[in-house]
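We begin with a single chain expressed as structure tokens, specifically the form predicted on its own.
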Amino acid sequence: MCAMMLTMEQASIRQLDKLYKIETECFKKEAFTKHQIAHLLTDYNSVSLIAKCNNEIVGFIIGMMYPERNALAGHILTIDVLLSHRRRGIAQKLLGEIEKIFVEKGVKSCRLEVREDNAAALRLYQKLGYRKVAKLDGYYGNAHGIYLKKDLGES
């Protein structure tokens, strides 16, 4: 268990190999490519964090910010936690940290997509205040997605 030793820090392109390995473990065929992750890590509008347990990367999150109707919006593109470290609050901490950064940068709302059959992730997002906006037919190939949104309030 690493509840006390969990640290968060900004992700770096130097961690690309490890992040890609975690991404493919978590999402298999639906994983971002190494090139896509490299692009996301270096994009000016992206926010990316890693979670470390005892100095080992055990998860990460990447989000983007973009203008939308006179305000900034945030979009969580991927959130990954190693299978061996799930159900320990790491995803919740990563989401909380990125939401704080979004709010500091003036983001008013955050959205994400999740597989319709990913019950654990859906429960987490709903617990954290995300609400279903739409069903995304065939979003994940032969699986449907759910589009969720959360208002981050006034900063």
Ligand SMILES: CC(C)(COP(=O)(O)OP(=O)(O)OC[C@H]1O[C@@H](n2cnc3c(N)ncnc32)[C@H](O)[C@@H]1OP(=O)(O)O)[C@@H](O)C(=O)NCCC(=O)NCCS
Contents of the next structure:
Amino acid sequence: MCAMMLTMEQASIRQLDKLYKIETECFKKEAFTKHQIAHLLTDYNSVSLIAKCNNEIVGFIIGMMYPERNALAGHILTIDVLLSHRRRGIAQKLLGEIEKIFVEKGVKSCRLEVREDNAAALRLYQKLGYRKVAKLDGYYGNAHGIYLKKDLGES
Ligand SMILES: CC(C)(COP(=O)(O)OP(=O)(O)OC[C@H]1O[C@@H](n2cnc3c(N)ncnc32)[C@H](O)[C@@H]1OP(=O)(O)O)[C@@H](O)C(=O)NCCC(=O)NCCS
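What would the structure be for the form predicted in complex with this ligand, rather than the form predicted on its own?
Everything in the complex follows now, all chains and molecules, and the chain you saw is the first one.
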């Protein structure tokens, strides 16, 4: 339980082992490799945050920024919350916080892909204002993906 002790901070490469452990708990076969997470954490264009409950890392999010036409676009690459800490608003806070950072950096829109059978994630994104833009046939090999987007313009 962490109702009162949830904190968020920028992720660091020093936390790689723990983040990889959470990633494999959350995604199993589709998890990023440790090397990929290391790469993402250290990329100049990435924004990554961890959520801590009583000083233990219980979730994280990694996003990227890239130029698109005359603006910057954001892309959420992974969002993970430990099974033991779900349904307490942690993902919602991580996503809200990364969007805030994106906006401060001039990002105008944010997008992401999700498995079409990932009901929890789809509900989360739609609750936070993401709208379905396209179906991605076979995106996950054995499952289709959904491409979602949110305008961060005036938020
Ligand atoms: C998806 C995930 C990140 C959600 O994390 P979480 O901290 O439990 O989510 P939150 O508590 O912030 O939930 C916010 C909203 O999302 C929706 N939601 C979250 N989990 C849900 C579930 N299991 N079933 C239905 N809706 C769900 C609800 O609308 C919820 O609001 P509510 O609790 O007021 O109803 C988490 O389940 C997870 O890590 N899953 C494995 C990794 C994954 O699939 N990541 C997304 C890949 S695109």
